[in-house]
Every structure is written in structure tokens, then in C-alpha cells.
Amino acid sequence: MANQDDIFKNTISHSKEYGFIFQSSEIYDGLSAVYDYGQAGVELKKNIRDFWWKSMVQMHQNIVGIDAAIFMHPTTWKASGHADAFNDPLIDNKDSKKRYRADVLIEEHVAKIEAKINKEVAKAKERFNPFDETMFRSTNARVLENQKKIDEINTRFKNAMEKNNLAEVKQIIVDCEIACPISGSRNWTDVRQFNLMFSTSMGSVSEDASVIYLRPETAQGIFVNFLNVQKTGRMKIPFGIAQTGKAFRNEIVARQFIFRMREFEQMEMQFFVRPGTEMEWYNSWKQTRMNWHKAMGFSESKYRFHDHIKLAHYANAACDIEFEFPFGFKELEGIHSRTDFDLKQHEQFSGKKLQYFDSELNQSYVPYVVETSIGLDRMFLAILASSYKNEKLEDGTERVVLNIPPFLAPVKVAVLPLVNKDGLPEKANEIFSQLKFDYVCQMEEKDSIGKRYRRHDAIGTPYCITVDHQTIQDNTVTIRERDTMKQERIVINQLATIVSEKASMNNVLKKL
């Protein structure tokens, strides 16, 4: 676990150095989970939303984009129920002062009981062979045992928070001995409701200002546009509306870097359904968006789906795409049934009809929703931190890379003249304006050929071409393709072919 700790804390410090991601108002001692996206990461973040636009609206004849305002009218807030109940369960250690999220806790216990339980299976392993997990885990007195524990513990959670009894949720923390991380005490205060919304006032003068709030998500934006989207669009069910942008809340514990942010970037999308298709669609959609997700290329192992235990007041089902963080399993995107929760919410608060008819049927009714909703941010994190690799060099030295899946890394190309004369650089400025209308690229002149190599790995440049002396005399280059390091003498004219590749985002998605 140190080690993981360890890499964490390296991707932190490597994000920052290399221009991906600075604390917001640094030179201020900086705010509080609050970010600013580098000239490195400004790319990689623009490149992850294109990718989930690319696929998600303009794969999809049936699925349009909007992009709905930040701010919304206060009613907004109250049909969509987080007016009244947008809440975290905090409690405080009264030792360390110290505030946590009550739900949290109580998760990472479940998750420590858990990792026991895989810990015997992997001992299991080592010592069966053939060796039947399926079994082992029915049978083994130790995991069932253990599995007894996370069922109860799950359980009684959830019949608390259903029934939003907070001292139940503190009993759980006292009944499972779960102790302050920082001091270490189970001195802890009452379990309390905070809600999450900010909110701000609108008007030209303070005594005439009425209060609205910044979005804690994009979703309602689509919501109260269904009809002008779906009219206007001549949309026929089923059909999807697609957004991207800021959301906010007021985390009061905000941690793990930009995992959990105040302000933070959601990529949603809304499907509208003929109601009794809807666990149809749900079950399509969780399929499609793993498919998303694989295509990054990294391990399968990392990605894993997670059930909710208690639904959403919208949901009749949900789960998550859990991605392994380096801090363990968390949630990356939520697949969510919402019902007809939300439209009819807005009918009864705003008082106009959100109905669709449906010519087939000859009737009029209120669609269902299959919601997918992914972090921006998040989706950047697991990205960076997959990346990150330290990785020790035949020759005895050492490189820091990141492994960025191409098409998607913030520089493709570096066009690297090997000296700064002999009309070297003019050359690499012909290949770079050749290229530059179809990829990101860089052309740099300072310091040797070696240290440019490796700081275009540490930005995840996938492709460096050295222009040389020999490029004067055949119009031939060197190509050094990131993850290898191995290079190849091309001409010219291949480059495009080259990069295109593996760095072109059209191949991933034709694949999808």
C-alpha cells in the first residue's frame, strides 16, 4: 500500500512540474480542492472530452448535444429534490477535529473486510491447481465468515440511510471499531446532514437579490430542455441529450487530489425510453460504456462494476464503473435508471406538460431515463495515474514516462532539429507546419537530443522526430516512438501515415 501511496504521490508532484495540473491561486497559499488545468493538461483534459463527444453524440444518429447554463432558475433545485435533500452524512473525531463523510468510512471498512476475503482466495490460488474460485468462496469457513460481516454491515447502511436515521449510521461505526485515521481514537460525534449546494444571489441591488445556486450537476439543464430538444430536433424515442460542463459542491471533504473537487467537470447524457424498456437500455449502456473505457487500453483488471446498495430517490436501478485509483477501487462513471422521476418533478413544479407521443402507440406519456454520468476530471486522474511509470533503463539509468494511450496524449509529435544551425531548424519547422494541422505539436531546439527525449516522455509525447544532418541530403528523419524507444529511419512523406496510426482518435472510435 506505501508504494501505491508512494506513486500517488509522485503523479501529484509530476502533474504539476510538467504543466498538467496546478493548485487554483497558488501564489495565495492556494484554495482548497480547487485546481487549474496546465498547458499539458488543458490538452489531455480537451482530448478525454472529445473522445466522450466523439463517441457519445457523434457515433449515436439518435443522440444531439446542448450546452445548458451554469445558472438556473432556484425552482429548478426543489423539483429535482437537492434542495431538501442534496445531503453528505458528516461526522467529526472529536480528538483530531478532524471531519469525515460518515458513508465513507464505512465503505473503506467494508472495503479492508474485503481485502482479507481476496487475500485467502489469492493464497488459494498459489496452493490449488485447478482451483475453483466459485467454490472456495462458498465454502471456505474464513470468507464466509468475512462475507457474513459485509452483508450485515451493507444491510443495516442501508436500511439507515433509506430511512435517514443518522444515529443507526454512527452505531455502525461504533459496532465496527472503526477509528480515526489521524488519531486513531473512535471519539466521535454525532453523525449530521450538510447540504452540498453553493449558493449566490442575482440582482442589481442586495435588498431586491434572490437567491439561486451554482449547479451540483449538469443533468437538470437537460432536463428542463427535453421538449425544446425534442421538438425542435424532431426526435423520435428512444433518444439520448448529451451535455458537458462545470458542476459544483461545496465537499466538505474534499481529498485524493481531483478526485472530489468543489469545482469539477461532468460528461452526462440523458436517454429517453418508452417506459418498461428502460432496464433494457440500462443493462445496453453499461455494456457500451465499459466499451468505452477498455479502449484506453489499460487493463481489464482495472475496471470492475459496482451495485449500488442504496438507490437514489430517482433510481429503480444503478450502478458504478469502478476504476482501480491507486488509493484503491472508486467510482469513475454511474449508470443510472432514473424512472420518470425528474420530468414529472419539473410538470408539477413548473406546471407545463413533458410529455412525449409516441406515434406507434397512439399515446402520450412521461419517458423513462437511462442516465450515464462520468467525472472529466476523475477520467483525467485515472489516466495520469495509469500512466505514470518510473522505469529503470538497460544502461542503469532511469526515465520517467507517461504511457498515455496516443490518441489521446496533450503533444503527438515533437519535431526536435539535432542542432540549432545548418538550416536544421528550418527543415523541423517545415515538418511541423506539415503536421500541425492534424495533431498537437511541439518543436524544440534546447539542450541535447537526450534531454528532449525525456521530457517529451514525461509529458507522454508519443512520437519525437530528430531532423539531422542526413535529413538535408535524403529528406529522411528519425522517428522514436515513446514506449519502445526504439527508432526508425523514414522519409518524410511516412510521417503523417506513422503517426496516424496510432494516434488518431478516428481508429479507436471505428473499433467502438
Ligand code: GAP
Given for the second form:
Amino acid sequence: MANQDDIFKNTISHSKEYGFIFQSSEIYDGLSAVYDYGQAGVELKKNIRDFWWKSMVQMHQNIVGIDAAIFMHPTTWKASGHADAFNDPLIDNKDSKKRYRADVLIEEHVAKIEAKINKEVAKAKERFNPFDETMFRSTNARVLENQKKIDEINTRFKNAMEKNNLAEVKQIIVDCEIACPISGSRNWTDVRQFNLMFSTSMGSVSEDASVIYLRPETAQGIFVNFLNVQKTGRMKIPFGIAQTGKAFRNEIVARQFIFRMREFEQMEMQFFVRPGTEMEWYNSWKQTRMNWHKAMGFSESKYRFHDHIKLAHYANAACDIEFEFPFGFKELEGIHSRTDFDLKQHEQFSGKKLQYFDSELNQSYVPYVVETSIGLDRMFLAILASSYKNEKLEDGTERVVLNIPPFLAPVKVAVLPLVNKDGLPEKANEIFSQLKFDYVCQMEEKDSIGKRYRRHDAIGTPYCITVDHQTIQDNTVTIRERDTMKQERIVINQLATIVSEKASMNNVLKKL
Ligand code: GAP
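With the form predicted alone done, generate the form predicted together with the ligand in the same format.
Time for the whole complex; same chain goes first.
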């Protein structure tokens, strides 16, 4: 059986072969951690974005959207803390000249020790029946010794990072005898903090140009527009402002395909509430967002909350919705109770009041904020990885199918004339013209019908409609459903109803 790594590699090559994702500037050997979306990918991405937007904005009376610019006044990033504290600790190997995130080197070292423990447990499991794993882990000398090593490293690293003690971070790397994977040497530079924001300059004359940043999150565009929207939209607290758009981070460890990118898209919503009510809203948004994820129809066991124990200085509660990617459970979305930190910082740095007059309390205050923040590309990866299946069929053949939730599929309907003559293409065109107003459809005339079905399985098209000679006689077509591969003969005027049952986004929104 193929392991998770192989399946993930196959998913990546499949996504390229069928026009979902290409490496950026591939003809120049690509640009690391930057990707382009192809003809199928752009539709899936748009559908995920639409689903988020409709469920967050259109379905709520008290949430509105904005589209703020990517460039913002540089002081924004002083106020938000990104200019001074949006850093990764980096270390270079002097022989290979490769740069690494010090925290990742240490994490990987710990993961190797963990793997040794797991191997020990697996071996014992084979030897003993019955097997008490908890007892084994708490008594076996080798397991205990390795667990002690892990705990020591984690504690040292946590303390070093809390005190920003970079010399100690390097000492941990030295003490753990971590070697560069490329050169194999332990010839390391000191650890330095490296800001993740990309900068460029604005201004026509180089002497006048000022440094500005490509936003590392969309949230700040919402905070600086808080009063503009509140006043012009006559919004009453509690209310939300939502935004989707590009964000940029100079990630040093860029791995796992589109999981961690340098240019990516976020879908964020800041919900402004009366101080003191934020925990109620935080818990409510946690549930609302988890329900949104579950509407995808994947196994519920793929999702879990990870509540943050150690909170950022501005938060009074925070959690991640984690998803089981092929490389394990990882953050998919963050939900943060950010207090009044951001608005107060912007008040202080801009000298402008960012307060709300609460007529019920007859009092002005800086609202508290609960944020929901999800990466669109990461959501795309969650769907792609969970949908990719290599199925063995009863007749001994195989097919690759993407079981993308039908309402998000890039193409909803393929219209396939059985042969390219006898009036069948014209009839197919008529059907295409009826359905195209509601759904992205594709007409395909080339190749055998079997090959065309397979091509549409491979991009996740939920319905294939075949127009044959009987269609000309009695206005019926066959409709083939992607997952069951079952075909049914129906009259053409039933098509829209059948397709809408599964493929309409509104039906899913109604159930949220
Ligand atoms: N405004 C809060 C914020 O930006 P974050 O946890 O840094 O919080 C939120 O990012 C979400 O954005 C993450 O849960 C993830 O889905 C996505 N994200 C963050 N960095 C990313 C990257 N380098 N590539 C792709 N997605 C990323």
C-alpha cells in the first residue's frame, strides 16, 4: 500500500497535470514557495472564497466586507508590532551557506527522538499480547531516557525564546549535535532574528523614496478602516468587517507545497464587540467556524481544536482549527480574541480616536475584537489532499478521482456529445447554453466517452451529461454521477433540478 508521503507526492503531480497548481515561473526553474493557479485551480479557489464570503458576509446582517490596499502606511506595522516582533530565529551553516530556522532545526531533532520512541513502542506491540502502551511508555528505560531528552530540549528552547536569548538557542543546536542536512557539518553562525515582512520602496526619486511593506496579514487593513466602515455603514456593535486578499511573508522554511507560501491569500473577519462580551463571541465563532469546515463533508475526525496555552501579549484567548493534512494535524484557521490591542495601538500611533459610542450604555469605548483568520491556499490544500483517490474498480481497472465537495468543484457539469456528428454537438451546445448561467460547464467532443469520463473524474466534475442519438429522438440524456459512477436516463428539463441538488452552494449555505 502506498504511504502518505507517496500519496501526497501523487496529489501534487496530479494537481499540476490537471491544471490546478503550477510552480511560479516554472520555465525559469520556479520561484521557491510561490505558486500559480491554473484553469481548474482558479475555479476551485474562487468557489472556496465565494463560500467563505457568502457564509461570513452575505448570510449575516451585521457583517460587511472591504477590500483594502496591499500597501499601507509604514506606521501601520509599527503600531501592529510587525515591524519589531514579526521575526523568525535564523541560523546559517557556514559550509553549505544554507539558512535554516533555528526553531525548525530543533523541532526536527525532537521529532527524530520521538520517532525512536515510537519505533520502540511498535516493536514491543508486536512482541507482547496483550500490550499496555501507557504502562510501557512509563516504565521502559529507553523510552523514558528519550522522553527526558525531549522534555529538556523543549523546556530550554521555550525559556530561551521567551527571554529572546539567541545565544542559548544556538547552544541548544550545538548541544544536540544538529548537523546541516546539506553539508553534514556543525559549523553554524550565531542565531539572528529575521523579519518576515517583504519591503520595497515607494516614490519616484530614490532619495525621496520611503520603505514600505507588503502586508503580512489582511487584518490591519480592517483595523485602520474600523471607523470609516462603522460611520458610513452606520454599524452597531456587535458587527464584523471581512476581507479576502493577498498577504506576503518571507518564510524561510517553505515546504509542504502550498501549506506555507511566501505569497498567499487570507480570508479574515474582525468582529467588534462590547468589552466584557468577547469570550461569549469567541466561543460562538469557534463553533460557527468549525461548522463551516464540517460542511465540506469530510470525516469529522479530520478536525480538532488546538487551544493556545501560551497567548500572544495582545490576546486573552486563542485557538487553531487543525486539519489532518497528509503530513499530520496542522493549523488551518486561527480564532483569536485580540482584546482592544490593535485599535488602541492605532489610536496611539495615529493620534486619532478609534472609539465607538454605545447608545445603550451612553458611553464611548474602544471595542474588543474577535478575529477569524484562514488561509485560502491552505484550505485549498485541505480539500485537494482529502479529495484525491486512486480507486480500484470492479472490472480490475483503476481511476483517479477527486471527490471535491460538489458545490466547490471547478467544473460542475461536463456536456459530452457521444459522437461529433448527426446533430449531437448542436444538441449538446443547447444544453450547455441552458446551464452556463448557473454553473461552470465544459463541452468535450474529443476522445472516447470513457476517456472523457476519466478526465472529468480527475478534476472532480460531479456530473457528466452524455448526448446520444436517443437524445435527438426523445429529448433525454444520460447523467453520470462522479462518486458512484451510476448513470441515469432523464429528460433534459430535469437537468437543472438534479444538478442543483448537490452542486448548488446555496443548499449548503442553507444548512449552515
Ligand atoms: N491576522 C492573524 C493572522 O494572520 P496567522 O495565524 O499568522 O494569523 C492566519 O495566519 C492563517 O493564514 C493561518 O491559519 C493559515 O491558514 C494562513 N497562513 C499563514 N501563513 C501562511 C503561509 N505562509 N502560507 C499559507 N498560508 C498561511
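Under this definition, the rigid core comprises the largest set of C-alpha atoms superposing within 1.5 Å between the forms. Since we're looking at a predicted model, the values are computed, not measured. Positions refer to the first chain, counted from 1.
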{"item": "Large Cα shift (2 Å or above) at G184 between these two forms, core-fitted", "value": "yes"}
{"item": "C-alpha of Q287 moved at least 2 Å between these two forms on rigid core", "value": "no"}
{"item": "Per-residue C-alpha change between these two forms, E265, threshold 2 Å, rigid core fit", "value": "no"}
